[in-house]
Structure formats: C-alpha cells, structure tokens
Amino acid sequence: MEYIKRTAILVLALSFSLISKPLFAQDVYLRLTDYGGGKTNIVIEPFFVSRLSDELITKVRNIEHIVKNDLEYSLYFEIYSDTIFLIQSDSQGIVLKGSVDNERLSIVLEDFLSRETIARRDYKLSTDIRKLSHTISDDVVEILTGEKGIASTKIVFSYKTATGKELAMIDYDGFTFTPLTKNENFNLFPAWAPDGKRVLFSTYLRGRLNLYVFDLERRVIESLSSFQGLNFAPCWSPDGTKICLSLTKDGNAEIYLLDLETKKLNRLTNNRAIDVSPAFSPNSREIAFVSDRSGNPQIYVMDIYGGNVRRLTYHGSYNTSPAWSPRGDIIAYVSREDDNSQQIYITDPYDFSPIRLTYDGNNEEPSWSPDGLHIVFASNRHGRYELCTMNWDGSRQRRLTNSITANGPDWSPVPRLSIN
C-alpha cells in the first residue's frame, strides 16, 4: 500500500540522513461556525504626536500601523480611519485614540455615540515596538470582546538548511525570525506545550528518531522518549500532563499515550495498520489520528483509552494531518485530490461535512490559532514550501515566509509570559 511505502521511505531517508519532503450548503456553513455575529466598528484615529522628535514620531506611527493590522486580522472589527464613516452610516462604534507623553503611550477606547471612556491603558515605549504593538492589540481585543487576542502568539516550524532541518519561530504575522536549534541535524514535528513555555520535537540522533522537549525559558533541551525505532509526531494533552505520540518500537507505527509525571506508557492502537498523527480534542476526551486500516490513509477518532474508534473521513482516498480547532467544532485535515495535489479541508468532527479551503499548489500540515479563527499551513504555491495563513473559512490567504523552505508549523497558545 502506498501509505506504508511512503512511511518506509521516510524511515529509510532518516536512516541515511536525507531530507524528506515529507458545493457549500448554507446550513453546513452556519452549523460549522458560531462566530458570525458581525464585526464591531472601530475608528483608529491618528495618534497624537505633537512636540515629539522625528524618531519618536516614526516609532509611534509604526505602532499605530501594526495595531491596525492586528485588529483587522483578528476578525472582530471593521476598521475605519475617520469617524465620518460612522456618521454617514449612523452606526455605533468604538474610537481608539493614542497619545505620547514622556515616553509613555496612552491608549483610550471611547464609545462613539455616548463619548464615554470605555478603557484607558498606559504603555511604556520600548525599543521592541512590535512586541509593544501586539500587547496593545491583545488588550484591545480582550477589553472589547472578552476573548484573548492572538497578536502576541508565535509559530514554531522546521526549516531547511545545508545540513538538515532546524527549528525556528516567528511572530504570528511572519516577523521576528528566531532560530531555536543549531545542531546541524533533522529537527521535525515541533509541537507547543499548552503553557507556551516548551516545544516538543523529534531529532534523528544516535541512529534513530528520538523525542525531545525544548524549555524556552531555560534554553535547555531534554530527552523525553528514546524507544527503539522511531519516536515522532507528538502532541500535548490540553492540560499539559500527557503527550500522545507515534512509536515503532513494537514493529509498525502505533499510537501511545505517555504520562509525563509517572512516565507510564499506554498503547492506544493495536493492529497491522500504520497509525500516526494523533491530535487531542480540546476537551481531552478524544484523539483524532491517521490510519491505513481501511486500505488507504483516512482520519479516525478514538477516545483517550483507545476505544470507540470511528472513521471520520469518507471523501477522497488519501486523508491525513488532522488538526482539531481549539473551539472543538471543526477539524482541519489534508486530502489528496484527483490531480495528486494536497489540499486543506475542514469538517464537523461528529457529522462529516467536508469543505475545501485551498486550491493553489500543495497545501499541508494545518495548525490552528488559539482563538480558532485562523490556520497556518505549509504551501508550495510560490515554488518552495513556505508558511501561509488563512482565516478559518479559507479567506484571506497570505504568505508568512518567503526566503526559506519551511514546513511543520505549529501555532502557539496565547503566551503567559514573554518569550524572546
């Protein structure tokens, strides 16, 4: 079977240290989304910069621009540059004002109709204007919607080098490239911990693919799983106490659950098929995974004990890479088309209703933003494989990287602390 052959090829490639490349019904649309209540109008007035140096004025204008882009990307707001748009349409809305005084930036949110102040926050101007801008944006989102903003999140991924694949991370909007590993090896399958402080990944060392955890605070890499054979494709449980991973220690690839405190390992799948790519549901009760037990790779769902297995995908003969939305209402996955291209779909995890999101090139390895409104993925639509993002419904697809070959993206949770 082709899927087994592809897995065998991957194993052989790693063994020899080669780089492996590796109609929409309205009722379906409405059932899949619960965030269609409309956008809030927000006017971002030019920040007040009187009597400032040219350098400081430039900094403030850049902050204003980044905040505007963040809020527009969030999907919660309709952005305007002047209140005249609200006056002409007799609409309600929010006015965002900014001013600088003694190296402090004051942000004021004001109700347009009542002129009442909703909130005021003061921020110390720093040299890292992108970090400051993203913090302001996230505060605005939380104040006005009650939801956590994602502007301060990161995306971790693998990128091709002359000697293998290294790990790096970027801001959610593609800026601030930060290398993580420099071991001149193959660093694959990065996965953020729920606390945003650690990253799981696999590295081919000492003759096999082992699993490691990178502590981003201490800048320390520690071994986590080094069973005989391959240790790969990990994911964290939502509470961060367990990881699900694929192991070949007993022969073909099977899925196991590892308790990080007790180190107890439970085997969840047990058959002749290849079972890989586990993905936890947000409520920790189920795990989606890929298996070729039906003859070709399809996506299945089981409970966390390995029981109650059900097949999810029936459209297409080759479906992989399940990614469960943090909202729990959608699973993104990759399906091979008749033209052999790889395309990203979404579906209801309990009532299979596939909706295709991508069309150009090959599009693979979807990962959700922590608010469930965006997806990052790898695409070769521009030639090499690069990282792209899109809204949950496939709209506003854009490229994040354009100078490196990148794949395996994973979107971080909302940060609980600063990661530089």
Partner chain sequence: MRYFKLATLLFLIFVVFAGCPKKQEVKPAEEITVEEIPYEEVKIPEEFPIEPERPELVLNRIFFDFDKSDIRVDASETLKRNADMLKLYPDVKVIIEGHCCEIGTAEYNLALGERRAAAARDYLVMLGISPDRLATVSYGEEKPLDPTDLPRNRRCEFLIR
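We have the form predicted alone; now please give the form predicted together with the partner chain.
Below you will find a single chain and nothing else.
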C-alpha cells in the first residue's frame, strides 16, 4: 500500500514537472509593456502573537517588515497595511495574515471579498529571520502569481581590498555580506552556475589569469581553464551543459565554448579583433558578445556554433557588457556617451531599439534578476563604485551596498535548495 502511494506521488510529481517545464522555458514571453501593469492588492495585517514577550514581538515585527519590503520589491503587488483601503476604493485584493504560536509561524492568504482561504503555510520560527522572511515572501509570490520569487536570491561580486579584489556575496536586498575568497589577489568576473551552488571566476593566483570554480557548499576552489594567456569573463549556459569564456591563447581574445560533458573546447570567433563578454540567451542557443571588429567595441549575437553572426548595436562608438534577460526579450548593455560617461541601455535582441535607463555618474556591468524584472549594476554616482539595483525599466534605482568599493555583480538564479 505504502509502495503504491509512493509511486502515485512520484508519477504525479513527474507529470507536474513535465507540464510545468514549458511554462518556465521561453514560451512565457512577456512583452516589455506587459511587465508593469496589473498589480495585485495585498493587505499585510499585523501578525497575531499569542505570547507577549518583547523579544518575540520585535522578531515578528521584523519579519513583517522584511516580507512587506520583499513583496513590494517583487513588483507584483500594491501593499496596504489595512483592509480599510480596499473598502474605500471598492477594490479586490488578498489579505496576508500571520500568527505566531510558540515556535511556529502560520501564514494565511485570504481573498478579501469572498473571505476564502487561498493557502496556509506553517514555518518554524528560526533564528535567521531574514532567511525565514524571504522564504515566506517567495512562497506568497509563487502561490499568488505562479512565478518564482527572487527574495532568496543572492548577488556575487568583487570588492576592493588593500591587496586586490576579493569575492563576496550579499542577499538581493543588500543584507548579509558574506566574503567568499581571501587570497589577497585579484578575483574577477564572478558568474553563477545555474544550480546556484557554484560560482565561476578568474584570478591571477598562479601569476596568470586563470578560470576557477568556487563550490559554495564544499567551500573549495577548483581550476577549470588555465590556457596560456588570459582565461576570463566566463558565463554558464542556462541549461548547465556549457561554459562560454574568453581566451587569449591564440594571440588575441577569442570566445570559446567548453562542453562540460565532453570536455571539448570549441572556438566560436576567429578574427584579429577583440571578442569578449559572452552572454547566453535563456534558451542556451545564442550568445551575445562584444567585438571591436568594426573598429570599436559593439555588441553582436551569434549561435552557439559561432555562426549566424549579426551586429546588434548601431548607436554610439563604445557598447559593451551585454546581459540577456532571463525572459529572453531584452538585452541590457553599457554604452559610452559623448560626455565619456557610461550608461546602461536596454534593447530588443532582434530589433535594435535602445532605451537609456541610467543618467547619474557611470553605470556599468548590468546583471538580471532571475525573474527578469530587476537589474543589478555597478555605479559611481555616490563617489566610488558600488552596487545598485533598478527595475527593468530604469525605475526605482537604489543603492545596494555602501562602505565598500564593489563591481562585477552577478545575480544568482532562484535557489533550488538552500545556499548559505
């Protein structure tokens, strides 16, 4: 009986994953104009606490606060603190209720008009309230929208030290600074693996710039590519099977594709120009990259065999740092202005239509959130280079770090299992 039950669950789970797969692939194809509109009203009522201790109340208020920020950040919701606002405007919405009993936190989502319970989730009131709050937020987003939330994602980056640049990781909202390397060297170009458990990066540890992979769970560094010359600017294909990188082993910087299964290295570009900064399309079939084959750096797109090369950018004389949105329909990149400042633009990958997103200081190195609604980037608008985030359309630009000089951010995928 138990066996049959288990098999049934397995079959159910399998069929679900088969059904859900196309939904997460590029078949979901939101257009630019569809991103902003249609926010759901959500009322976050103060959580009910049965045992009145100051410590517990502070903790619960913090959780409420973090969840509220997460849900607001997600862009799916209009947040209210009381149902009175829904009554006044005669609108529909969701009520989020929380109650704390001993070490258990229960979250209930209720439809405001029908009073029907949409979902109920129980959580253990752990000591890491930021992690717990982000988990709650992601669950709420997934229950109400079907999309994966990004509240548990992290951002990896390089930061300046007296001896070079080290790698570190922070939560997507700027909290929990976690140093990763400490080798007193230059550690550059961190890039997440699609499993969210490993980070590619380049460092001069052996005197030359070689490519390594940092395993976050085992806390070890493994060498991946150490050809003559530079091994740098890596990116992992979203399907996890390949790594695209730049090598100078054949004289100048060319783009190569390393197949992780066959261990075969394929050269994708072949000319006397600089070819760098590969960025995969979300379906892992195309690669945007930077080349100065026209005389100055411009963004091009090719297929993963190095064919069908086409130039994408025709505006400005210095365009770099392509980042392909996980939704597939936008490429963010950096363009140098006439005043020598560098600004972030977005364009359709197939029809060049640049829209400028940033204006203050220099703004560089865009990287997309896994939901394709936010961009993290490096900016010196506050003096030194620090990390900032903004919405996909350039709205809500805010500072993510302060007190460090940081650059080269890469936004993690949605964690499948916990990352520390």
